[in-house]
Structure formats: structure tokens, C-alpha cells
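Below sits a lone chain in C-alpha cells, taken as the form predicted alone.
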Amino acid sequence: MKTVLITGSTSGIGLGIAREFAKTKKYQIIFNGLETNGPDIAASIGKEFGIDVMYSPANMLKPEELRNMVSEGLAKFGKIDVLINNAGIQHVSPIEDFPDDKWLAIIGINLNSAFYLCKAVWPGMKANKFGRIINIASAHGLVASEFKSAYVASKHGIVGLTKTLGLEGAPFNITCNAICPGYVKTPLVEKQIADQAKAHNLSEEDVISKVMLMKQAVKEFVSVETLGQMALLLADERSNTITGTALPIDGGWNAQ
């Protein structure tokens, strides 16, 4: 069995993704999330699928919460083997009104944790001469939208970090992939319809069509199912020569 610690996995795309790894049977899951039925979250998971699971409620702001977690992880299972950095929080705003603290917790959240991370279980992956490291970055972190300074800095970021340990990793079998979705539905997305449905006096269905997936050739949501089959596409260890890569999932928005 391997080992995997996937960052904000109670809920949205991080709670997709574990369900795939876990339907394989295949991996042991260390679960992370601020939802205070986290622990029953990952639990309920690990019953169903009849794996070892672990829950932290690591603070992604908290570098030291984040290395006691990698810390337990290792002291429980004895090796991480795949890292998934996909927490992440997102604020629309013009520049001029962009709130300094929004600023910097979603550069904290999206790009300085997945740093604390991948510094955190390097050693044992490099030791054990295996290491399969995914970042969940964004369409944004290929292309820019208005209003979301914040979020496409730190995709941006995060492709970078991605590309600087794919080189790192590559004489120790350790390989750093980013994934970039384009629109995702989940729960956070929905609200997200909803509200702007609400200021724009748009119906839902325009504001998916004419705002959400506009950019988009294939105008269809991306799936966590497709997230979580590429993920574990890139953990394979067959997928030893994929690495620096940033893998866009968008529906075409980047082709155009």
C-alpha cells in the first residue's frame, strides 16, 4: 500500500480526488480540512473502501501545523508516497479595492503551504528513492481573468514551484506535476453561481454559459472524477517521465 496526503480533502475537489485513490484500494489516505466533521468525513471513507486512513485539521496558514502533519502521517503509515497540494480559496476584486489580507491569505493558502509541503516530505521521498508530487493549480495558472490578481499570482506561482521540483526530483525518482482545471462544480462553485446570478440580475444558466464556461470550447463542467483519474494517472509508477509539467483540464480554454 502507498501513502497519500491530499490538502483539503473534506470537501470539493480534495474529497473527489480521495474518493478515486480510494475506489483503487491501493492507498492509504491522509485526509485534511477545516469541516469540523472531518474525522468522520475520512472515516466514513475508509469504511466504505476498507483502506487506513489518518485526518488532520492542519491550518494551511500554519507551517508548523503543516510539518506536524506530514510528522504524523510518517509516524502512522511510515512513508508518504504522493502529495496532493489542492487546498486553495479564491476573492474577486478590482486591484485598487483588493484587500491587503485577502492578498496574502490566498498566496498563504494556494502557493505557501504547497512550499511548506513538498520542503516537508522531500527527505523521505528522496531516501526512498519514490516521490510523486501533484499540485492542483488552475486554468489561471496558465491565463489571467480580470479581477483575480491574488488567485492567478499564486497559479502562476505554483506552476513555477512545480517546474523548479520536477528538475529537483528528477535524480531521485520523484516527479512534480501541476494539474489546471478549468471551471469545477462544486459547492463552492455553485455559490459562486448563485451570487453572481444575484448581482448580475442573470439567471443561472447565463451565468454559467455567458460567464463561467464562456472561455471554454467544450461547455461542460470538468469533473472531480477526471481530476482524480489524472491524479492518479501521474502518481502511477509508470509515470516516472511525466514531470514539470502543468496539464491543463479546461475544455479547450487554453487552445484558443
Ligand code: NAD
Given for the second form:
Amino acid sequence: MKTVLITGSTSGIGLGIAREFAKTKKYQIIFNGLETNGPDIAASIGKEFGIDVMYSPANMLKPEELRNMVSEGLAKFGKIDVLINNAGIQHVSPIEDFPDDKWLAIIGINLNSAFYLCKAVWPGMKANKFGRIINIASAHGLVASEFKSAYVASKHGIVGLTKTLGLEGAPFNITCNAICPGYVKTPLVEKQIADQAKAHNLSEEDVISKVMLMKQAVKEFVSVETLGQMALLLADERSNTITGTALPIDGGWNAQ
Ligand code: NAD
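Now show me the form predicted together with the ligand, since the one above was the form predicted alone.
Starting with the chain above, the whole complex follows.
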């Protein structure tokens, strides 16, 4: 059995990825997220697939809680083979009105937490000569959109961290890759659809087709299952030569 720690896995993409890992029955899962029913979500997936699970409410803005989550995971499962840095938030605003606290929260949750967690799991992965780190970046890790300054900066930052750790991990069979999704219909995006509909006086259908999916060649939301399958591939023992990459799964957005 391998152990995977997935941040922000009690909602959206993280939860979808956790389900794909659970289905293989080859992974014990450390769940994390701020959802109050987090413990129930973790327990029900554990029961459904007959795998061991753990849940931690560690806050991505509190480095000490992140280090404790890793220590608790190591105490329970003995090792952490795969780390998936997925927790993230968004805020959309022109730069001159962008609240300072939102900037700090986005950089803290989307970028700094990945640094603390990579650092915390690294010694164990190095000692085991096996580690797979997967960062859920975004198409916005490769290109920008207006009004998303903090988010785009955080996602470009995590792509930089990914490249660096890909190099540093190579002697120890630790790989580090970023997945860069286009739009995925999760609570994070549902909030944006509602906000944009209000701001532009458009219907939600028009926001989806005229604003969101405008940049994707494939006019469909990316599914969490597709992202989970990519994460499983990157986590595989045979994927040791895939490292330092930023892989777009964005319906062709970045091909343009
Ligand atoms: P979501 O809102 O459904 O889930 C986010 C998760 O992160 C939740 O479990 C939440 O509790 C957790 N989280 C937020 N702040 C936290 C904190 N301070 N401490 C601990 N956990 C915290 O969002 P999602 O769409 O599933 O997003 C997941 C990741 O995918 C994010 O990094 C996001 O930037 C990225 N992403 C999303 C999309 C999309 O279209 N939905 C596209 C590209 C990238």
C-alpha cells in the first residue's frame, strides 16, 4: 500500500482525485480541507473502497499545522509516498481595488503551503528513495487573465517551485510535476460564474460560453476524473522520468 496526502480533498478537484486513487485500492489517503463534514467524507470513501484513511483539518495558512499533519500521517501510515498540493482559493478584482488581505491569503494558500509541505515530506521521500509530488496549478500557471493578479502570480510561482524540485529530487527518485487544468466545474468556479453573471448582467449560461470557455478550444469543463487519472499516472513508479513539467489539461487553451 502507498500513502497519498491530498490537500483540499474534501471538495472539488481534490475530492475527485482522491476518489480515483481510492478506486485503485492501492492507496491509503490522508484527506484535508476546511469543509466541516471532512471527517465524514474521508470515512465514507474509506468504507466504500475498503481503504485506510485519515483526515486533517490543517489550515494551509498555518505552517505548524501543516508540519503536524505530515507528522500525524507518518505516525499512522509510516510513510508518505505521494503529496498532492491542491488546496486553493481565488479572488477576482482589478489591481487597484485588490484587497491586500486577499493577495496574502491567495499566495499563502496556493503557493506557500506547497513549499511547507514539500519541505516536510522531503526527508522521508529521500530516505525511501521514492516520492511523487503533484501540484495542482492551473492554465493560469502558464498564461494570465486580467483581474486575477494574485491567482496568476501564485500559479506561476508554483510552476517555478515544481521545476526546481524536479531538479532537486532527481537523485532520490522524487519527481515533482504540475497539472494545469482549464475550467473545472467545482464550488470555486460555481462562485465565479454567479459573481460574473451579476457583474456583467449576463445569464450564467452566457458567462460559461462567452467568458469562461471562450479561451478553451474544447468547449467543455475539464472533469475531475481526467485530472485524477493524470495524477495517478504521475504517481506511478514507472513515471520516474516525468519530472519538472507543467502539464496543461485545458481543452487546448494553451495551444493558442
Ligand atoms: P474547491 O473550492 O472546490 O476546493 C478547494 C479546497 O481547498 C477545499 O477543500 C477547501 O476547504 C480547501 N482549502 C481552501 N482554503 C484552505 C485553507 N486555508 N486550508 C486548508 N484547506 C483549504 O476548489 P477546486 O476548484 O476544487 O480547486 C482545487 C485546486 O484546483 C485549486 O488549487 C485551484 O486553484 C485549482 N484549479 C481549479 C480550477 C477550476 O476550474 N475549478 C482550474 C484550475 C485550477
